[in-house]
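Single chain ahead, by itself, as structure tokens, in the form predicted on its own.
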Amino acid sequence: MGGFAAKDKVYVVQTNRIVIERCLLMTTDPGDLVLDPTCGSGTTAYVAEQWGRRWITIDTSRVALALARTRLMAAKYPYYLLAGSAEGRKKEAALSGAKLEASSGKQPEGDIRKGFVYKRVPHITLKSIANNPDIREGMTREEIDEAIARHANTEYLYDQPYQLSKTVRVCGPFTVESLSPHRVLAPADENMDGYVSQRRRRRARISRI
């Protein structure tokens, strides 16, 4: 798939960041928490952290996590346009033509679960050309493209959000926790204490034949 060479694998079983990113813009929202349970070399969690969404990732490779935790701290993201910050509601006031409301001030400033300014274009139907109400007989290429646009339907495009050329994001702060290495304990050892007398050693194997 394109925007994935061999020489970018750091992982042998690294999946392409294209795929990742398309099934998470289809199922989660900005502010989901997202949940991978074989990190890896961590394209779920980079993936995740660049579009706004939570995560957590789970290894039993100290390998991966290393990978993985180098990943993260060494990315450098795109820093998409808020929805919620005075700069986003000025953008999408402009983009819908409406008034621009002045904020109460109760409203979290810059909150991630409302989501992006984003992209948006016509989404035009045939049905909504020969419904259309201005359009009439005689009107001029240019006047049939702008009645066409006023009843147009908006679709949004939701993998191109407007983003702040001049400013760059890293990652958020996040911790890697691990539990403590598992003890191996003999089928003989009924008390679970590590320890196995010479009796329940020679019971095991009897019981065995």
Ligand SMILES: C[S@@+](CC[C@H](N)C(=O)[O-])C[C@H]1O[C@@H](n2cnc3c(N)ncnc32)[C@H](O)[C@@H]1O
Given for the second form:
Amino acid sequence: MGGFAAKDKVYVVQTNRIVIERCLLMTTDPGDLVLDPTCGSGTTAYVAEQWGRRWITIDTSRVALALARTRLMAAKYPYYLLAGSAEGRKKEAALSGAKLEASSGKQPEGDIRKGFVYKRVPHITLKSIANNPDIREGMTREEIDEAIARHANTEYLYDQPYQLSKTVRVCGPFTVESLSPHRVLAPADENMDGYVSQRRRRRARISRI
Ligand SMILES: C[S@@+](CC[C@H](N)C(=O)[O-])C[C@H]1O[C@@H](n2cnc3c(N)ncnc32)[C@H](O)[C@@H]1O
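Now show me the form predicted in complex with the ligand, since the one above was the form predicted on its own.
Okay, now the whole complex, with that chain kicking things off.
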């Protein structure tokens, strides 16, 4: 992983993308909303966008926001196979050996909240071998392997969805909002709303002298 700092940095304190990716995949699902109040160069938003999470990010620095905006607008991502798409359902059925289910029509086609179609591996434990009802004395090695595979649990590799190799994704639409023009609040502005009456402003000036 090589530490928290990124290698090819556009921002001096840029975080390693792999670190953010790991945290994001462990704690969120596709369609979730991710908030990073210290945007910097936008690594969290960049990674969230890649993995189908919605995102909001904030920074006090206009430099950081400009960098993040450019980074996101120039981003090119792999296109992951959506579990809620017709092609995704077909792939899922082929992988699990289950019957292909028709779309219920209740949820929009390609709903991101259904996630992606993930690669998977059999998860074999000693317990599952010991309790395997199909393994009997006198079986050949191949027969035992087949029996183990039949009863093994499946582990989903959530960081390895199937990709559509010929399709590239770009960042979805987003807005950048800022206080414009960048106002300096007067000390007498108790409401922090940028408006100070003439009298209060004079009084504030006098009390500072
Ligand atoms: C360590 S950097 C974040 C780096 C980011 N993870 C990346 O990969 O680029 C921290 C950022 O927080 C911003 N920041 C510091 N204090 C803040 C505050 N009170 N509100 C919002 N942003 C703040 C800084 O301007 C800086 O860009």
